[in-house]
Amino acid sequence: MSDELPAEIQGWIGEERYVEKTEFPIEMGYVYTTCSSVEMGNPLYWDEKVAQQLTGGPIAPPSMISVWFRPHQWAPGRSKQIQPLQVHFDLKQALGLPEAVMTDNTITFGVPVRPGDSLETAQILRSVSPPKTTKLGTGRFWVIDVVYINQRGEHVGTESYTGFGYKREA
């Protein structure tokens, strides 16, 4: 494996990516579903009250950010199937690294998202490491970011993303 990062990789650094809008409006129905998958109580996310003291009105669980980007199997027009994270498997393939993890995940958070608002996002990939050798395998790190805004420019939050793309030896 060369230590030379290919020219096009260099030039998505930096680069906004796979700009998407949510398909449908943020609603209460999947923060209910959500928590009640969970098993989660809060007040805050189940009483409209509480909400209003807390936060000026209902909000979705911060945790929830990256659940209006995963997409449905199927929706009416598509072409094709979309993957989240599309710049995870860009690198992959690009790089000729089959196999992948995740090491590490951080989310900073931003202003709450609300019943009503739609999202868009953006992967931002940050950076790739020169080739590793780890127990897994030879290959490489890289970060990519997953941004997040509201219909009024507002950060809701950034996703980081942690991954190492790899050969396994024979």
Contents of the next structure:
Amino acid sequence: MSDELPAEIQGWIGEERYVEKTEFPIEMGYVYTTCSSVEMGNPLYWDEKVAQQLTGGPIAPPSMISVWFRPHQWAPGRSKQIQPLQVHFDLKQALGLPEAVMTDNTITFGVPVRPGDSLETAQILRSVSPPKTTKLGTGRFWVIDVVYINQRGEHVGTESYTGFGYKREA
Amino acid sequence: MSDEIRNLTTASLKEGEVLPSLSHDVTTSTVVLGAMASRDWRPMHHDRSFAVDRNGTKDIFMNTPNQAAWFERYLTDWTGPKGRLGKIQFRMKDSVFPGDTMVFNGKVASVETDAVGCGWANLQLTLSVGGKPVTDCTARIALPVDADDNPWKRTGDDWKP
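Pass me the form predicted together with its partner chain as well; I've looked at the form predicted alone already.
Every chain and every other molecule in the complex is listed next, the one we just looked at coming first.
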């Protein structure tokens, strides 16, 4: 694997790509399912009176931020599957690295997400490492930020992912 | 609000304080439910053959967003509903698989009140399996400075996570 990063990928660094809106308004069904999946009994998400008193009405757990921009697996009229965090998949393809895992995740939270909100996201590639070898194989690490705003233009949060794209050893 | 609801304040916290441990036995359902709840349809979180043959892992494994939700649950079990996450950072050194027992531990690294009067606890957290840390996490969570304070009311320049 060459140490040099292709010019096309170099050009992606710092560029705002894939500006997308959530595919459906934020709703409580996924909030309850998420709380159930981790057995989170926080009354803020289960008791309307507590939600009204503390946050002026229902909100979603902050950690759910990425849930809202994951596309449907299928939708009518869609000819190919849309991937969440498309920049990650673009890097895999452009660098010829068929496998990938996420290693680090940093999330900074802004205003709470509420039922009925519609969010907009943008993906920004921050960096790509020289080739590295780990126990999984040889590849590169990359850092991608995802910035979220709501329909009022308020900052909802920023996620920063570190991914490792790799080829398994033969 | 009911008096029974626990709401931690920064006034009651000390640096080095240890959080109660949380233990959970992970099953295939835990991993699949977590992936579906977070709308993560990628096969390594529900298809064992794909995980083993393509990813080279021993089984399907817990996805990133669901780990974030587990850390949030661990934190807010401790703080009560007024605890408001400002920032969370985690590094996954290994995966969590069905059959594992996850154990969450944490301690208070520091307690502070920022320039706009918001109370914060900075925490060091670990998710371990079989005594081996698989995910290291740091979290910054806003807490009321007294019983009348509510971090969720902070907006604009009064919220500096």
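Treat the numbers as computed from the prediction; the structure is a model and nothing was measured. Numbering follows the first chain given and starts at 1. Rigid core (definition): largest C-alpha set, two forms, superposition within 1.5 Å.
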Taking the rigid core as the superposition reference, indicate whether the CA of Ser127 shifts 2 angstroms or more between these two forms.
no
